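A lone chain, given as structure tokens: the form predicted on its own.
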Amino acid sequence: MEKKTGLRRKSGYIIACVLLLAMLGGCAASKEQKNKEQISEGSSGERTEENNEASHDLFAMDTYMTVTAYGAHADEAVEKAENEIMRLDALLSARDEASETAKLNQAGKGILSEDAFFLLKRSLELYEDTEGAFDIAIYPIMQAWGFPTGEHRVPQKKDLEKLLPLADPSQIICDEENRNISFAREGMEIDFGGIAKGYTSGRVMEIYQECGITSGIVNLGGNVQVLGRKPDQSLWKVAVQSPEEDGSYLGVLSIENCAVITSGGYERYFEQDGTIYHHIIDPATGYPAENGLVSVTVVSEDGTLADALSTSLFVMGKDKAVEYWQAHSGEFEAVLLDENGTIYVTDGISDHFESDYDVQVVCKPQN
């Protein structure tokens, strides 16, 4: 965090200012929202029943959100999407004492709803698949650092060593038939914060489709997912924010029918005694991950997967992240920024990513 990334610009290329002004005719994020991505989502022309736009800003899951849909049933779709977001927030929030997650944490056991149980099962699968990089049982360690409450502190090493055995999702016992969950170790707690927004954006897409919407977007505090194309049939454009404090962007992705989710240490952090500590904790150490990456953007049709992997790849570091993508290239694409300022883009989206910086394309290994 204390290092400048030293991004190397291509000569003569400037990100189109149109992108930053392209909210015209579309939904814009709340002025108070600090987004990871800015979205170009407008459409010009006479308003008809087919391109009717409905958009709403709300605050949920500790962030500002915007849901936008186009079409004859856009108003209905946006209203249902907002209701679903609020329902899932109340269900999954680890900080809301009335939520299923909080009650499970308090009691060490409980019966989960279909949504929460699905997310728990998916999280356990990803824990295994990422070799522990994705860990919903990290919550006691997150609390030790004060990230959930904002009361930041650097915990003692001995305290972290006591908590590390609790950050072990393999100790979560699941009765799949009854959706009954229990923890094998006293003091274990879980948090869906690394996957809930991606799941929620996917649910919004499902609601849009159920309402007959073919063009829509949801921005959950920078977690962006789009349905179809813009009403004018052009691709949606998502600008991936640079960690630099000058408001610049790493590049612009042109997308349809997918999620774009970014994780970076610059998003949430604090400084103590001249050292900066960010919120992405390495489950293996209990300390903020320091594996050479500054930000990770994941692009996938599966919002749940994109959300989880944006954190997991950050924890892995560049080399392991690339290896993971090479083994799962049919499921997602990625943009990686390392601490030396090098941007790596997987070749599945290299033709859809424009940048005024030097970019290295990551390819699958030759057979």
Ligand code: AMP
Given for the second form:
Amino acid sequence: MEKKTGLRRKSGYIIACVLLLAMLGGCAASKEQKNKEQISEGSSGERTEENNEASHDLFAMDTYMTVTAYGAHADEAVEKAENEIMRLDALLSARDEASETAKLNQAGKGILSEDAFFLLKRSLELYEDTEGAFDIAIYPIMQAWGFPTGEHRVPQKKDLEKLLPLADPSQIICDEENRNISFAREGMEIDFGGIAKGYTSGRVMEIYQECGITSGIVNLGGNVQVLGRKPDQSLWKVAVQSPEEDGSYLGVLSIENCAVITSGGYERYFEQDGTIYHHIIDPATGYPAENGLVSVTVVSEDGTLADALSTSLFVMGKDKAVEYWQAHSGEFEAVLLDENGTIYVTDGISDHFESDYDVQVVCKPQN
Ligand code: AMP
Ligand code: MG
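The form predicted in complex with adenosine monophosphate, contrasted with the form predicted on its own above:
So here's everything in the complex, that chain up top.
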């Protein structure tokens, strides 16, 4: 992407990327290799069950993923997590004609499984909470731009205007008792693309716990969720993605028991006549959201929330995003990068965010 972020490095910058990339990149080794390496040695050199690592790479939800767990039941946990990811992918993908989502979209009505119904209900709540920024009924507009198929085009304004009334989640009718859904307007279609990965990483954490795992991580194409601490009891170090294509990142978060999920226009986009059009749509206009943010990273114990909010805050722009955080600050923290290259970090995570760039800390208003 041509856009320059204008990030300003602190003086005395030292390249500290290597350590972290080693940590995340290390996950790319094959499962077999990992098990050989990891039924290795504890800090005192003895072989332990606690630091037995199982790790597996897979491709699902249009992205490369790595599932890693530690402990005596690590292999079982990783296998079950992988099965769950494949199951959720097959259920939720709007592009897969056999999925529940696609069938609902085709018929305009249908009975959903527990997972899809939960996500739909959660998405409707978040539509209200974010005052329309998070909009799962955006799919007809995504299609008009050609994002699902990759056959990109810039739709005519009048065509987008015709589609806008379909992108209205208040027109989704839910019968709670039977998990029965119907769309009030013909042509409506839903898309869990802004929330499904966070839900999936949350489910992986639940599976780890059911298997008795206390330390594990899942990386869904750069979106990360961790359980507990690392096997040596230190905090996990997670890189906050940068729009720059040189493999750098905005900073490093030290975390436990939470998801770190990033949304940015640079993740999927196309260029036409010198203009860049990206995949996060402002439901108010039908056009890619251009509200001054380049990327949004949300940190929360709730992966589903982190994913939905990373998309929503990106749509809102910096000022509204900050206001939203101030009203919901117990629920999540955030790292925002704006078009001027300024990084904003919310107060609750600022002590756990190390960066080589200048950072502004966002606080709650004083009463
Ligand atoms: P993310 O990478 O989590 O920000 O999700 C982006 C994806 O969410 C897009 O590729 C679409 O599938 C979908 N999407 C786009 N705009 C919105 C929106 N305003 N609300 C909810 N989902 C959206
Ligand atoms: Mg999202």
